[in-house]
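Have a look below at one chain only, the form predicted on its own, in structure tokens format.
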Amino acid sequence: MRLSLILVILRREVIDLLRDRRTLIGMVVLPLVAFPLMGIGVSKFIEETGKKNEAQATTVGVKSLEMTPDLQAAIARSGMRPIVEKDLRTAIEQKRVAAGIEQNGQQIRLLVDATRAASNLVADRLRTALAELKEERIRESLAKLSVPAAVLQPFRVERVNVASERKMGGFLLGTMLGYIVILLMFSGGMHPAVDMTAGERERKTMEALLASPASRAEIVLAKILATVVALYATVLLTLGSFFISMKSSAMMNDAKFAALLGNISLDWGTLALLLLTMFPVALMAGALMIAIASFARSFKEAQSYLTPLLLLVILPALLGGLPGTELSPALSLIPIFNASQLLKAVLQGEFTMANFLTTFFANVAYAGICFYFALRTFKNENVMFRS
């Protein structure tokens, strides 16, 4: 293959590309302008939905104002406004009361709606307030029979997390990162993919192409290399509008979140290494994308061809960054959940270079093989010039 005339064609489908107003509304306005908007929309309605609920989270309902000392020292320490209600189960599903408490002996229930975080919340503080009340009951019985409240724990329990900050902030971003990029890839490449070729044929300009000094090789390649670069302006361009907005979001004011985030590594080692494991997908997603599409007699039909594609592609990509999966060298074999597992360990800073190089050149001949199939499609003459 000559590469002049592959860089000519593929300078040729860029510039085209960039001319289409769909493609640059979905490839630059949209990732620089939607995920800013839905982080601040994110982190209004979070706050919002807090509020609300900590203003309805108020209220307990109590069968009588003549309680127990143990319930009326349990409601007033949890900061509850008790609110007599003869049916408690019909007073909680009608909201006029987050929730209720009732005492038959020794048994207190508390009554929730799960489905309502306010309802939650007053029984979690409910919950708390008890457990304090019992240990006090139970230490004044304890000092009345003169033996020491230590028997009360004999020892304690301490959890120890042993991951770096940078291991816990890697495993946090990589549950998600990898499906958001490999789902912007298939999704970012799919309008270049149809326009490149059943735009082509609905513009009368594939036979202008077909008939030029390239070579069919050489034809596919320069397009399947434009829907690369399509797809990597889309990805990088929305990861980073996506970094952006994540840092002004809700979860940012939370110390523990923000010190994890930044204890992630995004050195240009890393940054690299997140490039190059995604560089084979692209290959393959844009040569499969081009195959498909080419089998469209018009725009409307390519789309309707490549849906299913990127439905097949999330559920591999959403268990890939699921916690308790780790990669190994049978699962670096499978095509996309190797590449979601694989950007999560590099970011988290465990991965080993056999697992690394068994994902990349596995990447690589599933790139191959959809570049041949591509190929083969392009040389049909049936598939190229039906109308």
The other form holds:
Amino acid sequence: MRLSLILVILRREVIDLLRDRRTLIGMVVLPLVAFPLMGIGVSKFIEETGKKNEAQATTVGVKSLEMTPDLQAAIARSGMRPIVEKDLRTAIEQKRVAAGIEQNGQQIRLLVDATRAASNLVADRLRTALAELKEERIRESLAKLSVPAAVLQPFRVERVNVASERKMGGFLLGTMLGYIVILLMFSGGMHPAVDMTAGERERKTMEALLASPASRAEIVLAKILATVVALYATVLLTLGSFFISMKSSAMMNDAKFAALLGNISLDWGTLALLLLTMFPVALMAGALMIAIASFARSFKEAQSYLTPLLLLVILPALLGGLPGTELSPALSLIPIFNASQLLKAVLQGEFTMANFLTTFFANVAYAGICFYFALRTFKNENVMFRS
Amino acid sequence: MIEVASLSRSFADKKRGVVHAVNDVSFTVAPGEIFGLLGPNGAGKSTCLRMLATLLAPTAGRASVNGFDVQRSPARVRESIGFLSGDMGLYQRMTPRELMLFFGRLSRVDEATLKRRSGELIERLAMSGFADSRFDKLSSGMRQKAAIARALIHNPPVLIFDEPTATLDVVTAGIVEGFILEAKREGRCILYSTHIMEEAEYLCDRIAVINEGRLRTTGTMEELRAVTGKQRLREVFLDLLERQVA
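Can you return the structure of this protein in the form predicted in complex with the partner chain rather than the form predicted on its own?
Every component of the complex follows; first up is the chain already shown.
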């Protein structure tokens, strides 16, 4: 193979991609706006939902205002306004009150619509107030009997989270990062792959290229590399946008979120490892997409072949990011899943070199297999010259 | 310059079984000669030319272009030819100048020569007004000029043209014909496939008639007239086809 010819074709393909508005949208615009938009969206959603819930969580339904002193005290302590309703269930369903409370002898019952955040919030506040009141009554009784209050607490239980903040951040972000990066990468490379193969055949420019001194292997490799350029540009922009968003986007307005995200390492090492993880995946995706799209007679047909591929990719990308799954040497061999897992592990700062190398070289091997199939397609006269 | 000996190409078809698209075809084309390949649609012309351009592999026989065997040295063959087909597309987001440079670089023409040659072709084909405009903004005549320039940018000794004027208007077809005659004067070996009889009669030194994959006859216009007793090529052509049926 002659590198100079591969570079000539690659250059032309890349220039062509940059002149194509549709490719630019998938390759540049989407990755750049995905994370900031998501950040702003999530932050706004959390803020608005919180405000709405707080505004609704002000009332509690009661059967009568004549209540036992304990119940009156609990309601007062929770800060809720009691509203008399004959049918508490209906009142909650119709959202006239957020939750309800009723007493039957010693039994106090909280009525709640568990599907509504405001209802849960009221119930939680009432339960806390009731629990405090209950403890106070017990302490008073114990004091009358001259029994020390310490009997109530023979030992303390404390739950300590040993995961570092970085790991917690990686845990949360890793769940979505791999999925988003992989999905955006595949969708960013779809149009270029189709355009360079089926599109070129549809526009009848392929024959002139095949009749040039470049060999089929040189042509297919250049096209794969051009697709990889598009795919990797998407990855670069997505990860770049992700890192910047983490530092400065509206996500940081949320204190809890900021606490989780703030300690994620934004050093060059992490970014380099994330990019390195995605490189063989981009190679594999480029070769696979060119191989598949080459079969198609037309642009539309190629798109219909590649759309199921996108759906096939979603599942392992999603599973790889799910909590509870951890990378093992065997799992490192599953394409897409391994990359999604490794992205999460890198963010958490917890990956072994063995897993990293297995994942890296497994994906390089898959890229080689896909290249072989793409080359076979290009050498197949029945495929290349069918009409 | 082009030597074709018992060249055949067959393929399997689900409905028709084994189809012999080109069957035992032999001919030679010398430098400075325009050799016309005439035949009705589906006769095997394009398959034959595609084999000579190394796009399709022969199933039997052999062929060489500029001294290079199409199967053993396909890359050298492709370096020696300028291949142009009537329905070939052009990259919409490129300009004619960029197209020439691209194909010139693929033929490993050095940059200085490439610049000089592209400038010459732009001048000769009167392309200076649109050499830097994208193809999606050009007329069919302008595009065909650029396609010719692409085929000639690496100064190939052999030209293989597959119905290059099939979709063109009379004016643009005239430009293409003029250029082919000029290429002949430069000593290039030209294999020209067409089903436009007047064009073949006007351009070709020798004509071969191909039908159903087989070469029916080869000769100069005078030789074909002598064989058939007809004057115009259209009549000669139809006569040869009728004889075959009979």
